[in-house]
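Okay, so here's just one chain, in structure tokens, the form predicted alone.
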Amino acid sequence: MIWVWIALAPILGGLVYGGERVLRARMQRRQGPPVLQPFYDMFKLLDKRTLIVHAPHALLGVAHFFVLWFTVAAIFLGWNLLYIVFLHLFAQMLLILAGYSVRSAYSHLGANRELLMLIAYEPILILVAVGFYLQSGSFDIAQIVRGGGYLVQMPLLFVALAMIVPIKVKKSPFDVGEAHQEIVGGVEIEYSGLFYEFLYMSRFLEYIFIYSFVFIFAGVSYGLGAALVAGVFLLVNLVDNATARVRTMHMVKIIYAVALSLSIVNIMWIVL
């Protein structure tokens, strides 16, 4: 059964992405697109002509998608959380390299922003994994989810994790990687047709990846996990509708000043 969920992970992420667009539209009192709109977009993209700048650029985009999918599979299989964080880091580095591999100012600008986003959220993910290790005695997700009480022992780490969710799903105030008015398509600008399709589906997997971390905080209680994911999902979209985008460096400073500080305090609290 678990392999079915792994196979369906991009579709599940697409449904979450579509549901998010509906929720945002309702918050703005608009009709908005249907839940299945991301999949309609995928079929339209398949009809577009595929142009390749050069082979490594195209391959890096495809590799980014498959490494991200493998990372999500590792989460479902309950593998080592620290290894999963580094697998995700590897997937993001492939995307950044793809951005730098072409002669496009917008692609380089997008790669710069992806790199700064990585610098902002990666320490938080590592500290969350360390927090789970200190509480459960293992980095293995299968072992971590057998425990509980993480919200009580790691409340500040949960707040820090909730703060980086908008970076991963590119929502205000930290949607610096989605700033079309400033960077046009960013790292995606030189992709088209089938190869852009892989990057588009990578967005779906990012939702599964980051919200899986939120779910793990519930431990053995799946009902609580679903409630946590729903709560953070609603909060992220409320904030997205109510705030403007901050500057890239401000995003890094806010995450380091608030989220990283909270994470370190929580780790010290657990250790002491």
The other form holds:
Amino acid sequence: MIWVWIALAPILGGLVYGGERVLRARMQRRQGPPVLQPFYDMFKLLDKRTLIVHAPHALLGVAHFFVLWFTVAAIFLGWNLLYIVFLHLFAQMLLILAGYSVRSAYSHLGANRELLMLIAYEPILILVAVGFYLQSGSFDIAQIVRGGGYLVQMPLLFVALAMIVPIKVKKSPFDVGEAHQEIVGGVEIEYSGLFYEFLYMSRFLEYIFIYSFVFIFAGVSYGLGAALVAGVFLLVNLVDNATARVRTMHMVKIIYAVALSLSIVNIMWIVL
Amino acid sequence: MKFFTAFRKKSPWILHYNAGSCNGCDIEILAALGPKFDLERFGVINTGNPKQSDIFLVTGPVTYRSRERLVELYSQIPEPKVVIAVGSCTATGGVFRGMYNVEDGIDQYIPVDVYVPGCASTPQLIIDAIVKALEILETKSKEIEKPFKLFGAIAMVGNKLSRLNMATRVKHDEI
Ligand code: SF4
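Could you give the coordinates for the form predicted together with the partner chain, as opposed to the form predicted alone above?
Every chain and every other molecule in the complex is listed next, the one we just looked at coming first.
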């Protein structure tokens, strides 16, 4: 059964992404595209001529997608949270290498920003994992979701996690990595057709990746988990519609000043 | 493939380029994309990236400064693609016709599929034009389409097609 879910993970993420586009449109009093729009986009991309800059560049994009898929599979199978964070790091590294491997200035800029985003959110993810370890005595997700009461013991870590969700799903105010108006999509810029499709799908998987961190905060109660995910989802989209993009360095500073200190305070509070 | 062709008209991604217009038509395009007219309900995204777009939305008569970019952007869009000329000055030169620095319409340089009249054209007309362009997009094949002028050779590198030199620069004595 769990393997079916793993196989369907990109489709699940696509539905979330489609639903989000409708939600954001409704928040702006627009009608918005159909919920299945991401899949229409993907089918259309299959019908385009594919332009490739060079083979390693295209391949790194594909590898990024599959490593990310593996990461999501590891989450569904309840593996070690630290492994999952580092697997995700590996997937991001492949994407950044792809960005540096072509000569486009925008691609390089995008890769730089992708690195800075990594620097911003990676410590928070690790601290969240450490918090779970201190609470449940294990890094295994399977073990963690058998416990409960995380929200009471680690509220500040939850706030910190909610702050990095917009970075991961590329939403304002922290959508510096994509930034269509300034760097035209950043690392994605040189991809087209079939290979852009893989990057498009890895965005779906990012949704599942980051929101499953939100989900396991509820522990044993799946209903509460779903409520948490829905709440954070709404909040992120509200903030996205209401704010402008901050500059890259400001993003790192904000995350370090607020989210990182919140997490450290929370960890110390648990330990002491 | 036949099955996927049906989805072309469900997800048109737009590249908007200003080839020296007065900005009147660009504002109308943005109005068409904005909440009131909401082009996104047809699945339209304003990508800004030629390699991922299907519809080339051009405004402005081609000025001498912009013609190389116009041809370059056009050659970078992967087929199938359609071109929409928005505004009178894009079709004929409009109020700029005959001026010392313009080329009187983009069809001197690239093949145009849909012309939108009006100075400035309205969001309703632009939406109509996109719907018309989608009909044309469905009938197109993946054959390479070439610009008329400023066009370099389609070279083969190994057994792969290279688009590197498809757009050439204007030589100085031609100006
Ligand atoms: S058609 Fe008229 S309004 Fe539109 S860009 Fe040209 S001059 Fe401006």
